[in-house]
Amino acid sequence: MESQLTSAKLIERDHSIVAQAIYRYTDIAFQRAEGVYLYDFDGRRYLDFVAGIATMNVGHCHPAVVEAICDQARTLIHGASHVGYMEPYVELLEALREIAPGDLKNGKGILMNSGSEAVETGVKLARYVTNRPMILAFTDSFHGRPMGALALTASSELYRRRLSGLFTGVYHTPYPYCFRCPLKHKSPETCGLACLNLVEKALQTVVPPEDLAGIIVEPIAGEGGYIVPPDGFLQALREICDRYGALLIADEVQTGLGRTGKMFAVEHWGVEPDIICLAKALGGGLPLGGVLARAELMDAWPPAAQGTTFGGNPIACRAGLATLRIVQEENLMAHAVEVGDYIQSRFREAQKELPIIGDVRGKGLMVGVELVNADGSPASEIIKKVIKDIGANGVVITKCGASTLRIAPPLIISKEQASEGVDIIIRVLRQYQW
């Protein structure tokens, strides 16, 4: 009989069979999870500050989500949306429409398998209905890794290396990353205005307005570093789209469904997009993406213009419905604001004695803590060691951007649990002072 599986044995097997293209932030092998905790094969428990990369909004194995999955699995596992009609598919889109901002409350949707597919679907829709070829996107943005979504992604050259044959018709301008303003401005207000001026300049020089199908933007840049834009930036993008007849596409894959303390992050700035792309928390831990758009846009798409075999799988839809109900019924958005503000305050206090902390930013439980070298440059090498040391001390965490600790725990995390995790992170950071 084979001896009991250990973390070391599983990692060894993984290295022998899994492509090294799958980068691992930690050296932890997960056996099971519950609530805000992950457990390895050796019985060690870890506080989860990752939530499956901002996915497990109601925690791991929430009883209501598990029951929804099991109940649906006993009824209908797969039918394919092209073959016939399925109630969970309809129910989930109805639930999303109820919580959507502005005119999207009367919108229509389509379900896919992932965030990348949702983004590509949203862009495909915009180009089709406007009959225009160009999409404007931003540096420091992440919209996915498949070739279409990757053409929009600009958070790291690593993702695009040796892949120059991406689809054409995408133009990038700088996202207002005010802590490291790409135009070297010293204040968020002037940084944001300068970045907007470059959007206008692009429309005067390289992107004819009559060719602009849409602008795609993350309301808070996720993979790029949990970058919160200055007030007025998203509103100005809305105005530009209105002025030129283009569509505003909000990539809410990471920010949506309560993560930032609002159901959708655009609501922090009172902006109503024409198209919203969703995934991650939408499936309650199962693969699911979706696009919600104004009804007249979706109605302009003819039958068979878009499709998927597994998108809108009934089990994933039921898991997503259960997750959405929990977020609403347990008031998790307000809780995310309370705990997220506490986490930010703890790191801002620690920043006074730890110069390695360059910036603290975020909304709700989407918090970024940017680490810097003594000269102020990104601590891109140090952070790799920091993440592993934090994991060894009992907290699972990842990074975003060049050197930002990404703090995105399940929305159910208590203030006490958050405090425990912050204590560990700060203790580790003290070992890296210069």
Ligand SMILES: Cc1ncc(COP(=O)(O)O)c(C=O)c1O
Second form
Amino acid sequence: MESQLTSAKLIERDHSIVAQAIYRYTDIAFQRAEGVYLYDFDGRRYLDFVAGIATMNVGHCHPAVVEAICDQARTLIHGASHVGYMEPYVELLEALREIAPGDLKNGKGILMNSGSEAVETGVKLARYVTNRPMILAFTDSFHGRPMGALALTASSELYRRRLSGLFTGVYHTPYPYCFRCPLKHKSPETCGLACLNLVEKALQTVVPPEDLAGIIVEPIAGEGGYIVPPDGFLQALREICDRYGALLIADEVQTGLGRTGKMFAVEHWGVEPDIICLAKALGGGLPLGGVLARAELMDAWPPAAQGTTFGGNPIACRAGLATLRIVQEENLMAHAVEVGDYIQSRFREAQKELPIIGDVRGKGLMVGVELVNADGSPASEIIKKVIKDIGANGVVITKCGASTLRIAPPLIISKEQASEGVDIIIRVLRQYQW
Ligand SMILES: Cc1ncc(COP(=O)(O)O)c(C=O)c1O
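If the structure you just shared is the form predicted on its own, then what does the corresponding form predicted together with the named molecule look like?
Following is the full complex, with the preceding chain placed first.
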């Protein structure tokens, strides 16, 4: 599309009308995108290292996704799932069920518009079917910003400031963030165990087990800092839920659908949740969220207990289906592991000469590079500037946690492209070396 607009002009117009509550990690205005590249209005090309926040798994404007969107737009744009039946809705849930772990292979689903709605749907379902009022969640977790999801989110006080009085019955215990063990343990094994002890303690003190509807957990904490829990942690949560008749709700909004090298991140630990919440890549770039749950749970939720006007929109479902097929057919999960491991190894190597890199972690193409000050504290004062500088040098990236670079490129990124992006990031980090 031809345009006389420059990036500077658009940014000026944006600042005069868009709420500043929407924070921008970069100073880049996106005119168009293709594959792993974004282009601004001045014709400059940027390597996309964050894929619209872990969303564009098969890259931007993939021809098969574009074709699916156009075809569906010519056929049926909107029907509303309360009004009638739509094939793409059914087809997407069938596809999800095929790849789902454990009992969810016979599960049932519901589609919404976003990750937050998927989370709220999962929690409403858990509360309704168990008829229990309490939910256990974790600090450092992010489950969304609407008031229901926000009651579960605990990755930053900023999101909750001046918003007390969220829905009650949610109790948080620490996520096993082993690099900065909340309980000051030195090894991941004892740290993970100590966090589990606090779950048990909560169940003995503030959350009566017979009141516990479910535990909601991100298998890898996303917004909280790309934190990978130690082995055994998720399995233990499964066991606790089984012991008390509570439901395990996996928030796979960011981790799901191939990004970590498995369709669902819980599979890294062989854990089978009762409820899985999905979004981001689910809609192939269009707004879509969804929940897959064991069939008997969905069957115990009565008609009209949940709903939405746009949820499961047919165009979004077709875009999601096309995306999922490409991930499967092009074996992008194995590719994500290969390129993700390569990215991690490059940063580990750089860590030897750049002590500002405190930790490198992740799975597949969900890689976190935590920046630290000389005293080991999070480099939170400079992280935003580092990210803007990386952007100005041609790589689009964001942060997670207090001071972690969030690297979540499209799964189609080649090793060469990944290498080019890592080179640029390392070059920028050298300027910040203390
Ligand atoms: C794990 C997780 N859950 C829920 C959400 C909320 O999703 P949305 O922004 O689509 O509402 C996010 C968004 O980043 C997320 O990462």
